[in-house]
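The form predicted alone is given below as one chain in structure tokens.
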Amino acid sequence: MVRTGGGLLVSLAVIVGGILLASLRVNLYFYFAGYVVLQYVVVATAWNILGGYAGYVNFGTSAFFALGAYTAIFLIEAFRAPLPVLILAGGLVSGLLGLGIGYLTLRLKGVFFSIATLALSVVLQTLIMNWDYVGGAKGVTVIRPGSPLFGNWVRLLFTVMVGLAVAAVTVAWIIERSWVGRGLRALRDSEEAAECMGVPTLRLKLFATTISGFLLGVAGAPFPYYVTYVEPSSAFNLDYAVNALAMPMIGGTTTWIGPVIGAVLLGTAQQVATVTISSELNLLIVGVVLVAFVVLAPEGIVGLVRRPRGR
């Protein structure tokens, strides 16, 4: 009780602190920066309750990051819903998505079930470009609402995005200290020994994909007033896939701070060079520094502080 007291204490620190940032009157940039950080934030943890703990590697992840940000711009289209409802919507439509994914691919493990979930991404990327409702292949614009808190979007989707990337980090944190995160791990280590040992594999596989996709779906919704232009590349932009890998493994899988240190990291070194070099190298930056961890330091910067310490 102690450690979840403090724990949801530094949570609020942390929201309060972005508050605090959101209204000091600096650049807008590094609030846009700051914003696609947090948002990696987000997206490294989610795919790291599938997989890093369960041990399932996911390649679909711009299809919920992009089902997220679709149901908003539906819900815009169609009832000018507001923001708190918009993320909430696109983590639920995500995050059933993904309990389909595990119930449909339930008997797929490895490199089939990561198969499926690119194959998913593609199908869903295919259905949206003959969706004319929400732009199709052409796009959409999204016009923001008048008069937002701290009297500009761009902090104020900082804001979201500090409170949206605490939330995630704080129920991987759950997770991996309540049997559940014990169950995902002996799955990862082996499902036939865990099935003998009577873990629900089961209902944890189906557990994790959702949470996974809920997560998700909830760092895509607030996009198309992030970029107020959405198209069906930007949404399912390979960045989000390859990034969403990287980070955790950069950081560390095994625990929850992994993804974060990875995606801190690596976000602003990726922000750094688009504004001092090229948008372009992005791509190249995280290839680069993936190779060199999986062949120096395949355990990540995590591992890398424990093993003096020998745990």
Contents of the next structure:
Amino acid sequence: MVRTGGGLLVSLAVIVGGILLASLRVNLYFYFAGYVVLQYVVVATAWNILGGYAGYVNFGTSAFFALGAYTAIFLIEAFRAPLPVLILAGGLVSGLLGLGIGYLTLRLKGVFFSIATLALSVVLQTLIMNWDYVGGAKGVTVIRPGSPLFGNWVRLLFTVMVGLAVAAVTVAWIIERSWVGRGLRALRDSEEAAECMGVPTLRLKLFATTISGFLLGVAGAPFPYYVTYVEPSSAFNLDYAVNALAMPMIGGTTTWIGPVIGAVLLGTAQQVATVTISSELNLLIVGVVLVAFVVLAPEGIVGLVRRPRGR
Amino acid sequence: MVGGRLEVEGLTKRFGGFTALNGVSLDVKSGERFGLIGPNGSGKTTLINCVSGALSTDGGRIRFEGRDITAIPAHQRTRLGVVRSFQIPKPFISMTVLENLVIPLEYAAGARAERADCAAEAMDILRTIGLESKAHTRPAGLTQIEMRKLELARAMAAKPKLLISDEAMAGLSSGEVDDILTILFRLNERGITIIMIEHIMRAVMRFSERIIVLDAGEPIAEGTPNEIVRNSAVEKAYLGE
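Can I get the form predicted in complex with the partner chain as well, since the one above is the form predicted alone?
All chains and molecules follow, beginning with the one already shown.
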């Protein structure tokens, strides 16, 4: 109970800190870059609920992210819906897609599941490319409504992302400590044994894919307002899929803090590299770091820190 | 609390064109020590996969304590009390031995109350099976016999009424076989029905009150250990003409 209370305090502190940061009048670029890092905290945490806790590696992260973004675009085009509605709707639609891929786990395990999610991403991108209402292949320009909170859209979106990141991490934290988390861990170790020990594996997997999908959609929903111009190849960018997988792997997949560490470190490194060296260097950094970690520290940074203490 | 009667009626299972089980029927009474033997490939493991729910059936009926369980998922059968152990141990490798037992306690035995209680109960089970010194190690650090004991301990934690032990003794020394037998006898004394699948004849013959012999997916003999030993059809199935 003490720990739960402490967690709540930390969450509140982070949100208040975010609002305070947003009221500071520093260079807007910092909010712009901070948004991306926070967005990756959400994406990595969401990926990890399925990939880390349940052991089902999703290569189609970009599909869920983009679906959130395109749901938002549709609602903006059709109803000029406000931001909270966009975020909720983006989450729900992607959550539904998550539920769908959850049923795939009945027949597809391991690498075959991963291939299916990758294929899903390609199929969805093709569909969006041919849907003119949301811009089709040439993309769509989104006009931000005037006079937002904090006097500026970038500052507002930054604050919103702080809130979403805290929410995502809290969800992961709760799952990890609950009987659901322990059940997912059992099925990651051995699905057959888990089922025979009374764990309702299908229901837990559906839960994991749905929550994971929901959070990925949530991360993608503010994207149109952030970039103001969305086209399929940016929303379905492979970066999301690669980062979503690399960040938890680098941080450590077994705890909620792993994806956060990975996202902050790798996300920041990418932002710095984009400014100082070249924007093309991003994926190279991810690739090299990922290979290094897979070989040298398969349990990520969390594993490195824990090892000296034994276990 | 005596329960655990299992009735299997005309169970059929096909893999493509191959019939692994052809109308197998058996009736295991509650509290019984039941042996299931047969040459390799005779369908023993397929039979228990069907009973435990890991495989769907292509015909026939499975009843547990009078209730038809043919179509319900495996985890629900476990909750009703049909629990199996695996031929090749499948421990939860990322958890400690103790945590391995908490999963069935929490999920199958319906003890979702307090975690501390679960841990205490898991420790009790480890003590009765002689694994308490390993409670906080990972399964990777266990020896072969300890791994088998963990497999049984985890099955016990699911509070079985019917325990299906799938070759729990393969590859063990004769002293270790006696260890496992003692555990199974003790479980049976508590009223748990036990089906033992085993290749070690000394163990099955000593343990079982009744034995059924499968060959090529069909039961060829049934009776007490003494009757089975003298049965010529069984001899033929194992040794050929």
